[in-house]
Each structure stands twice: as structure tokens, then as C-alpha cells.
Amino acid sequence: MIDLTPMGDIRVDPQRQRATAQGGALLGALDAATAPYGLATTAGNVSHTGVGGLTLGGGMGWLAREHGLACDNLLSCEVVTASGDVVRASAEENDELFWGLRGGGGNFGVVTRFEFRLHRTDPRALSVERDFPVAGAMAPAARWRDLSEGAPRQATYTASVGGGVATLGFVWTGDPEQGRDHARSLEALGEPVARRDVESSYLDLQRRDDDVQGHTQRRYWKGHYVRELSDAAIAALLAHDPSVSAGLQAYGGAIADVADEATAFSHRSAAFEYVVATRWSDPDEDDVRMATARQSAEALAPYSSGAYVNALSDDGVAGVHRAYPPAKLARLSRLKDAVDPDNVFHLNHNIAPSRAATAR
């Protein structure tokens, strides 16, 4: 293991709207460094996530529909390759490596420094949630889906199902009053059993799903991309075992503005990302808990269009093939030939060299 935690330095250039983060930095530190200048870049939804892992896999976050994924805001990287060389990768220098680093995961080297584009960002946010009993949630969920298709880019529609409750709503980044105006459209869902409209700072929004104590528990998850959320897919979602939690987060907007071939990240046409997760403490429950999550994910599999590499778990080679279409995976393998032909970086969702004899 290579421990980058001592490398957590972050520098902000507010005039140029740029930030550099060392490879061991956490997202919360990046947000905290840029916020005093009224700036931010797309970061994930949990502040104790590493900048490196999130960005190299793509990087979904609450600003992605407005400003693109974390990898779309990446301007350059400093990389230590398998041979021990230190190189810079950008659109102008080692551009093929730069292409692969934006979505190809940790397959091509150790990134010791990231340079990001920053955006003027309103420091306020609003979370809007409406609860419905799962047994009566089919019609509300279908209306929620239809509303998401024309939603402003400040709104990231979210849904979750667990414990007999379906929660439908969105997260709004920016002026909360504008978010409340948009929330009036949710009246079309029908009368919920509970309503929550929570105004917060953007920084608090970024921390709201933090769960450091969760690291002490046993956890398992599966994920899909869903290009079109059909009525049948909604029915499958609502039929989940109540012991697991399943969720949807909307894509589109600036994510889909980027050409698919521009980065290694794939499936930009997805409408939603789906994840089913479970956690427990007793090792004797391992088989049952994981089997339940797998069954839930399998129910959504017929409606999936691929997978997010950062949401893969024990999917192995099959998961890598779901994360990247064949032509893109072949290009990534050729890049692996060039920068890591012996597959030194293989303890990951591995993209093997195209020369199978050298793959571990």
C-alpha cells in the first residue's frame, strides 16, 4: 500500500480560479479551501472521500449537472508512473495519459497532484424531500421521473427506497428561494406522508452524508447506470427488500454536454445512477446481507446501461466491461501497454495490458 495521507496540501489561486490538491487530500479540505473565495469545483457527496479516488473514476457531485464531473474540471495531473518517472499530464502534455486518468481509475500511476478549474458558486443550498409509502409510490415516482427530465441544472433529482418508505425530491445548489419555487412542481406527486425542505450552506450540504463511524461496519453495495427509468424499472426499484437501501441520483446537464470520447469516463447519456447498499456488524450475516443486495441489483439489471467504476464492488472483470464500452476499453488497454505494461497497478478495478502474457 502506498499511503498518500501525509500529502494533503491544497493551494487556491482565486484570480485564475484554479486549485491544486495533493494526492492525499480529502474533498472536505478542498471545499473548505475554495469556499472563502466564493469558488468550488465538483466534488463528491461525502467530505471524507479522497480527491484522488473520486476524480480518477469520474467524480459525481452536487455541482456536476451545472459544471460537469470532477474529471471534467481537471486541468492537469502530476503522475508517478510504474517505472518511477514523474510526468505531467494535461491536454497539451502526455495527452493520452490525461485522457485515461479522467475516468480510468488508478490504473496508470500514482497521481501526486491535481489541478482543478474552479467556478463561482453560491454558498447556499436546499434539500427537498417528500416521503411516500412504498405500496403507493408508483404514481408519485413516475411523476418525479418526468419532472426530472426538464429540471434546471441547479437541481439534482434524488430518490431512495428503504424501510417501507420511498423518498422523492432533489438537491438545489444556489439561492434557496429559487429552489423553493421549483419545489412547487413536486405538488404533482400527490400528498406525501412527510415533507422536508432543509436550507443549508453548500459546505454543510457536502458534509451531510458523512459517516466516519460507518467504516467500523461491514458494508456491501452494487450499482448500475440507467439510461431510461421506465415504469418497469420503477416497479423493480419499489420492490426492493426493505432491509436494503436503494437510491437514484440524476445525471444529465453538463455531464452529458461533454462528448463521450473526450474522456475515459463513460455512459454520459445515463439519466440516473442507481446504487443499492446494506451495512451490518455481525459476520454471521455476511452471506445473507450480500445476497439480498445482489438480488436487488439484479432486479434492476435488465434496465441498466452500464456501471460507474467508483460504484463497483466485487464485480471483477465483468464490472470493468460494464464500466467501459469495448472500443474505450481497448484504448485504455493500449494506454496500459504504454505506461504500465507489467500491470504493476493491478489491485483495483483492473484494466489489464492488451498483451495478456504480461497481465497479472
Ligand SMILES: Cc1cc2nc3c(=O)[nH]c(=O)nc-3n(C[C@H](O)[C@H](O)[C@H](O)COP(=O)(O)OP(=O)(O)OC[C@H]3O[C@@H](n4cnc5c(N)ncnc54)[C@H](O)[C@@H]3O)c2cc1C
The other form holds:
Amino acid sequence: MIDLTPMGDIRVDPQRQRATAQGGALLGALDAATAPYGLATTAGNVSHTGVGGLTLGGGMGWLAREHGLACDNLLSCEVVTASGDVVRASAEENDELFWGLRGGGGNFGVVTRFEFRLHRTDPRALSVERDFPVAGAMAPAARWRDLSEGAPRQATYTASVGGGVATLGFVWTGDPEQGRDHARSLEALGEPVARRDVESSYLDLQRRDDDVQGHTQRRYWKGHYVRELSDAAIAALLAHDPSVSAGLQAYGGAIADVADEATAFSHRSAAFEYVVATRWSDPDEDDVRMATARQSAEALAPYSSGAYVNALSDDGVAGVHRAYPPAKLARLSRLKDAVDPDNVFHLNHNIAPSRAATAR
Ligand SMILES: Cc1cc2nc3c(=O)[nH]c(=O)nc-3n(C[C@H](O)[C@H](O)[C@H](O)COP(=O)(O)OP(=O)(O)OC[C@H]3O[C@@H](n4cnc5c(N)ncnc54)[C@H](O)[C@@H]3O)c2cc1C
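Form predicted alone done; form predicted together with this ligand now:
So here's everything in the complex, that chain up top.
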């Protein structure tokens, strides 16, 4: 294992609206460095996630519907290749490598520096949640889905199901008053048993799940992309075992503006990402916890249009095939032939070289 933890520096150029992050930087450091200038780029929802893995797999966050995925905001990468060369990849230099780094994961080298485009970002945010008992949540969830289709890009619709409760709402980035205006449309869901409208800074929004997603727990997850959230898919979600927590996060907006062939990241037409997750502490519970999560994900499988490479766990080669359609996987394999023919970087969701009989 190559430990990039000591390489965590961030540099910001506020005039050019650029930031560079070293390969081992965490999202929290990136957000904290850009915020004083009123700037940000898309980063994930938990601040102790690495910039590296998140960006190389795609990078979904609350700004993505406005500004694209983290990988869509990449301008260049400095990469140490399998042969030990240090190369720059951008739209102008090593452009095929740059294509593969935007969604292909850590398959093509060690990225020692990421250069990101930054955006003027309002420092305020609003989280809107409405709770419904799972037993009566079918109609509200279907209306929530319909509302998500025409939602402004500042709103990222979210839903979670667990412990007998379905929570429907959205996260709003920017002026909370505008968010509250939009929240009025949620009255169409019916009367919830609880409502939460929580105003925060954008930075606090980015950290709000840090504790609950702490490092000391055992965890397991499975995911799907869903192009159309049918009523049947919603019913399957609501029927999950209450011990697991499953969530939906809306895609669309600027994510779907980027041409599919522009990056290795696939599934830009997904309406939602579904993830079922379970966390526990007693190793004796491993089997039952994982089996329950697998069963839940299996129930959503008929509605799946693929998977996010960063949400794969023990899915193996089949998972890689769900993350990339055949033509993309073939192009990624050709890139692997060119930059890592011996599959040095294989302890990942592996893109095997096309000449390899099997992945290592
Ligand atoms: C609590 C939690 C919350 C999450 N929230 C989000 C979210 O909001 N949005 C989202 O899109 N994803 C999210 N994810 C998924 C996340 O994107 C993946 O788990 C991702 O792999 C994390 O990257 P990392 O660098 O932290 O992890 P690591 O385990 O260190 O790395 C993951 C993979 O990337 C490779 N890699 C990492 N850095 C580099 C580098 N510099 N150069 C080359 N290869 C590298 C590693 O070798 C490994 O194969 C979340 C994950 C967790 C655990």
C-alpha cells in the first residue's frame, strides 16, 4: 500500500479560481482552503473522505447538480505511472489518460496532484426533511419523485428509509430563503410526522455526517444507479428490512450536461443513486448484517441501470461491468494496456489490461 496521508496540502489561486490538492488530501481540507475566498468545487458529503478516491471514481456532492461531478471540475493531474514516470494529464497533454482518470478509479497511476476549477459559492445551505411512517410513505414518496424531476439545480433531492421511517426532502445550496420557497412544494407530500428545516453554512453541511460516518465501525454497502424511479422501485425500497438504512440522492442537472463519452465516468443519465448501508460494531453480526444489506440491494436490482464505481464493495468483476458499459470498459482496458500493462495497480475495482487472461 502506498500511504499518501503526508501529502495533504491544498493551494488556492483565487484570481484564476483554481485549487491544487495533493494526492492524499481530504475533502475537508479542500473545502476549508477554498471557503475563505467564497469559492468551492464539488466534493462529497463526508469531510474525511479522500479527494483522491472520490474524484478518480467520479465524485458526487451537493454542488454536482450545479457544477458537475468532482471529476468534471478537474483541469489536470500529476501522475506517477506504473513505470515510475511522472506525467501531467489534462485536455492538452496525455488526454486519453486524463479521460480515464475522470471516473476510471485508481487504475492508471498514483495521482500526486489534482488541479480543480473553483466556483463562486454562497456560504449558506438549507437541509429540508419530512418524515413519514414507512407504512404510509408510498404516495408521499411517489410525489417527492415527481417533484424532483423539475427541481432547481440548487436542490439535490434526498430520501432515506430505515427504522420504520421514510425521510423525504432535499439539500439546498445557497440562499436558505429560496430553499424555503422551494420547500413549499413538499406540502404536496401530505402531512409528515416530523419536519426539519436546518439552515447551516455550506462548510457545516459538508461536515454534518462526519461523526455518524466515523472510522471505528464495521460497515457494508451496496449500490445501484436508477434511471427511472418507478412506483415498483419505491415499493421495493419501502419494503427493506428496518435494520438497514437505504438512501436515494438525485443526479441530473450539470452531471447530465456532460457528454457521456467525455469521461470514463458512466451513467450520467441516472436520476438517482441508491445505496443501502449498514454499520455495526460486533464482529459476530458480520454475516447477518451483510446478508440483510445484500437482500435489500437485490430487491432493487430489477430497477438498476448500473452502479457507481465508488459505491461498489465486494462486487468483483461483475461490479466493474455494472460501473462501465462494454464500450467504455474496452476503452479503459486499452488505456490500461498503454499505461499499466502488468496491472501493477490492481488492488481496486480493477480494469484489467485487455491482453490479460484474467484480472489479477
Ligand atoms: C463515509 C463515506 C461517505 C462517502 N460519501 C461520498 C459522497 O458523498 N460522494 C461520493 O462520490 N462518494 C462518497 N463516498 C465513496 C467514496 O468516493 C469512495 O469510498 C472513495 O473510494 C474514497 O476514496 P478515498 O481516497 O477516501 O479512499 P481510499 O480507500 O484511500 O482509496 C480508494 C481507491 O482510490 C485509490 N486512490 C485514492 N487516492 C488515489 C490517488 N491519489 N491516486 C491514485 N489512486 C488513488 C486507492 O488506491 C483505492 O483504490 C463515501 C464513502 C464513505 C466511506
